[in-house]
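Okay, so here's just one chain, in structure tokens, the form predicted on its own.
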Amino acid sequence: MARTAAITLAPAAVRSVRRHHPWVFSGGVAGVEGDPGPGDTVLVRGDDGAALGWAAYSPASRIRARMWKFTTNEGSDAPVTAEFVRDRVLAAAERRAGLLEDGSTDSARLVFSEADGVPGLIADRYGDTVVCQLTTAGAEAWREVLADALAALPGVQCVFERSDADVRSREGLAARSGLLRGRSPSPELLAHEAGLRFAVDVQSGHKTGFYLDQRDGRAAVASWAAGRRVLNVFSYTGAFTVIAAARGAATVTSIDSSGPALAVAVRNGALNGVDVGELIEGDAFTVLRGLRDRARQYDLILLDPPKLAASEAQVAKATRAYKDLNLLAAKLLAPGGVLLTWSCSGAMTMDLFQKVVAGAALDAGRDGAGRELRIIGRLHQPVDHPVPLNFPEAEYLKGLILQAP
């Protein structure tokens, strides 16, 4: 990789990296030296010529420069070396060692992109396999080493690569997708929570295989299923049912668009001895306004959308599908009943997100006379996908628990 390149910011864009904010967005950018390539490294100066730090280059993004460490950091005179990323791959997964060690999963984020200091790698770890996402120019230019350095943990047998999510399009980068060390991934793979076993479809699954974010909203279901009537929309492979039926639910209702998602739904109920309840293949929009129609009634429903905004450009359009799937799942809500509702866009804040809801509640009806929603409490991400003080935006998943009186 060219060493000798670098780029020259503007004094925004210094003061933001002088923050630690690991991002350099094209406008930032004053001038580039040395004709650097894609994932290159390239030494960042700011406006006065001063040394910044490294970062990782690509010319075809909109975020042109991914710091990988700053002048404020020991070490950070040297460029980019391949131990160093190996060091930071090898630290993210210790810090992880205590939650897979205490025996209540198998399964955790390994590494999250920059906020373990890695920008563009995602790895999930499923008992002895490893699935991994390359998302950035400056990640693929390190593939070798990164896929080295996740085969070198202990009890690794497997690290496949789901690198085909949209985001590398951003980079100027291909699909990718195969095994990347080791033996192939066991089609029987299963990921192990609280007592429970879900199946991890490694090779064609959403995001690595599984939702390993919704691990502490799983624990919220489990601890409010017990008795009642449950409502589980975009259940995807149905975690969420198989906890509330497992917690003892009154009875389950799961929605999704997807046969193949509903049909391992089934298949977890099976691995966990329970009956996964009523399935209904659908748009949740069309299915949620049904039940609205026919005055279903649930004392727990789950709302858990994929993601509805993928930039700031699409919130406008997203809050409206977001205040539409709130206001009937309000419409829903038995009295006393409960609402778990997330948004997983990262563009949109959890103030926003408050507001949002707040509104779909108000058309709801439920704006006064004893019928008011209240916040009992809030979800985000676990603790293996951490949030940097300088880097708020690592924080994606925001959720609600709501209660009606």
Contents of the next structure:
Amino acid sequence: MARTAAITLAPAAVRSVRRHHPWVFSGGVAGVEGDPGPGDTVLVRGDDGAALGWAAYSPASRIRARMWKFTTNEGSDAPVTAEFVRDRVLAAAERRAGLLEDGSTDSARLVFSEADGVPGLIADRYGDTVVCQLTTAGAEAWREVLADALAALPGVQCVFERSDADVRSREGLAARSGLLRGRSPSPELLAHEAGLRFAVDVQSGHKTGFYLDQRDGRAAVASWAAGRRVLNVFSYTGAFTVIAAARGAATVTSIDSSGPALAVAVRNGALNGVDVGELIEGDAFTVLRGLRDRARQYDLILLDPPKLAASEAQVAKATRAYKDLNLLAAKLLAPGGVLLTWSCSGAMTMDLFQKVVAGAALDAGRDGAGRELRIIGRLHQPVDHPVPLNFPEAEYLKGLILQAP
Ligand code: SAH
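May I ask for the structure of the form predicted in complex with ligand SAH now, the form predicted on its own having been displayed?
In what comes next, the whole complex appears, and the chain from above leads the way.
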């Protein structure tokens, strides 16, 4: 039998893994035994040789190993097996059962990678369809087991793969997309939520086709929209737009640079029997300046830009973009108006984001007067996107609810 592949960690990495952080960076690996390949399971040892757990090895990635499990009994427990991987998927799906059974939605993230103990697997469920992304060498190595586990979940008829996120290249993996199990996804696939219906473009939409992570944002929009003039910036397929219209907004204006996304917004309006209002295709920065120059005012502004900082290195540049956007939004906010503003950049903390928005508001008033916006609420990724206490990196979506005097 082949010798078990193993890695030995440097002291700082040992401390991190002992705190159950799931990532081992390349610099934390002091030694490698047994020539493990991409995605192979390796025994992880401390600098004193003590077994710390099992991890998926990824020779191409800066994150050299991702922990599958932490051990306390010197590695005498079984290494990672198909049954273990399947059980992790089932347990993650089981934790969402309450959310999916309470009747308000048929769509949820079933598996959120490290946050559910399945590094590299994202699986989103829309009714009977599961759309998954395999983002790491470790997940790729278990592709068939993962596909079977998802296909075996009660009521699942289709498992479709959208492994086309950029992150795969960091793991030395090519993009991959297509049917994994069951029948083809319906071109008419819908996410049902809070009595509304949203088209899910499984084949070519963003991420897995719909922003499940904005469920709490959608609830907030629903509660603020009535009677207000709404501006939805970075509207994508108009989820916020449709909710605002359905909840009695006075007017709704949506901005997105993607024509196809706006076309789906029109379809979403029709699906829900609402008028989506004014749709502006263009660059949000430019369009917002135009609205400012025309002195337009809105009572509810939604600002949900794409990830502007993909890494720590981009935070400084992204900070300027976030400031620009929030400054323009603050100028467009009518007296008493409400601004919902988000950052989905994991590299930007809530603390930093709040400072950036504060700077924007300060610069927004006429004649340097500033705008005294008050925080009346905070928004986060929803329950199906959990953040392990020992893995704060899972937290990426944060938002502020601000009110103008
Ligand atoms: N709020 C949306 C998700 C927004 S995703 C929802 O809940 O569904 C970000 C959107 O920003 C994408 O639709 C993308 O097309 C758009 N986008 C990216 N850069 C842009 C830019 N410079 N100007 C306008 N839209 C942009």
